[in-house]
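For reference, the chain that follows is the form predicted alone, supplied as structure tokens.
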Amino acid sequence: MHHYDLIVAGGGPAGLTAALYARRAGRTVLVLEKAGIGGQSASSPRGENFPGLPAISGAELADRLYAQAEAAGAAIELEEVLEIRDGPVKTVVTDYSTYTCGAVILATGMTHRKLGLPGEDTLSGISFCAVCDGAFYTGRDTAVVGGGNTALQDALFLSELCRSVTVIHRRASFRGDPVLVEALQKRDNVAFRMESTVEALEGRNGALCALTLRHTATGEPSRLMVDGLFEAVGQQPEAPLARTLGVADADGFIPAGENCRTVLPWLFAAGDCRCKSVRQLTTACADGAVAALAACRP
């Protein structure tokens, strides 16, 4: 059974640079993250606003940020967290392996919120993921549903390849950032409904063929004929693990202080998994110095 002082669960912005500042305080870490590395940030398009990179793909940046914990002598395996048990040292059991260390770092992150239709776990055609998928639906017709920067932002990407791009949002106005709604009226191929919720979900022969919309203010449904669906309606954390340990609140989030400190001496938490008001990747990454920090000190 291998022992490491640390070990992070989650490969996304937090976990890896936790993993980092572990390795340049002259601690053993490994890193578990059970689906890919980098989280959801990895999805993302293109970002403007992390420090110093102007404009980057969330590939790219987690892949530089694999690149340089790995450099820096951290262990990274795609494994999934099944169970982290207390005891004079900690036993986390994965679904390939068990570890002991002395101190863990819960940076499980997000994952997506559904719309919660019939058909949204089996019919093909449904994604969260423009960056992954949308390769898929050049040249037909596809629909994203949400308000903020994440549903704008993958509408701006699906443009470039689809025929056509319809972006449904509950409210009159987007949450999202103005730069983006402006870039989006300048496409031809982007249309908009506004005030309007997807209803439900029709197939034919297993795959998406058509949504069923409804507007919020006057009932009216309509219908609309699309190839593919991209969802971004929000996320919500990743909390069975923090469930399991008695450290999520009643939504999953962990509280934690800007020290990154559970109630639990041996557990830290860092990342969008964490009790607070801003998360973005430069949040992320110094939640993932600090905790990491804070749980090599003796």
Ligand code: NAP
Given for the second form:
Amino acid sequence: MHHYDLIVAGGGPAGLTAALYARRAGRTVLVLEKAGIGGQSASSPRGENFPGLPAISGAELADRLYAQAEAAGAAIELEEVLEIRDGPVKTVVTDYSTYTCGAVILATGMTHRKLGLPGEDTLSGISFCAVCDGAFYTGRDTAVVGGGNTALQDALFLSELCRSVTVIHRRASFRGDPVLVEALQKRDNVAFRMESTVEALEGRNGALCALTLRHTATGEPSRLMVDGLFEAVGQQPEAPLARTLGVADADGFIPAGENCRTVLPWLFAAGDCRCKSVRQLTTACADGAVAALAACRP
Ligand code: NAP
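Swap state to the form predicted in complex with the ligand from the form predicted alone:
Below is the entire complex, every chain and molecule, led by the chain shown above.
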């Protein structure tokens, strides 16, 4: 059984930064990622607020973080962590292997929230990732639901490909950055349906063909014909491990402070899974550095 000084659950910006810092502190480190290197941020079409990298896609940033951590000597495996056990050494069980280590960092990030509508899981034409699926809708009519930065970035990305993009948001103003809103307002093929919610999904032959919208103030319903709906209504923590270890709060976030320490002395939390007010690439990377240095402290 392989033993590492540190095991990091999650290969997003927080986890890969933690691995880099742990290697630079001379520790052996294994990063375990269940889905895709880079986490949720890898599907971001274009980031413009990572210092020093004025325009970079999430995928390219993920590649760079991976290459840097690997070059520093981190082991990185695509395996899902199923269980973490306490003991004189800690045991980490994955879907492929079992490892032991001295400390663990949970950098398990978040997953997309759903609208919870009938047909959401069965109709084709529903997506949670514009970068992954946008090309399927080239020249077609799409909608994006949500008012945060993900929705705004997705709409900008889709407007380059699609005949039309309708942004549907439940409030009168956006939560996302004004600079993205202004960029969208300049696009001829982008329309806005503010103060509107998606009430129902309409399918034809198993494929989405229309949305029923409702205006939140007037209650008036309307029908919007679309070929694709991109859902960007926020994230929820990836919480099973934290819950099993008894370190999650009621919402599934881990209440570790700025030092990233949990109530267990050998367990640290970094990135979006930690209770915090600002969830950005920069703060995820910062958490990774802090958690790794804390975990490496003798
Ligand atoms: P978010 O900021 O939480 O926004 C979620 C949006 O979905 C909100 O506008 C919310 O409406 C709406 N919403 C939530 N539940 C809904 C429902 N049931 N029906 C309809 N609308 C619903 O999520 P996000 O956009 O995924 O961003 C997550 C974090 O990542 C944020 O901190 C964001 O700044 C960050 N991020 C940063 C960048 C960047 O810096 N370039 C890019 C992407 C994401 P309300 O506004 O009414 O609550």
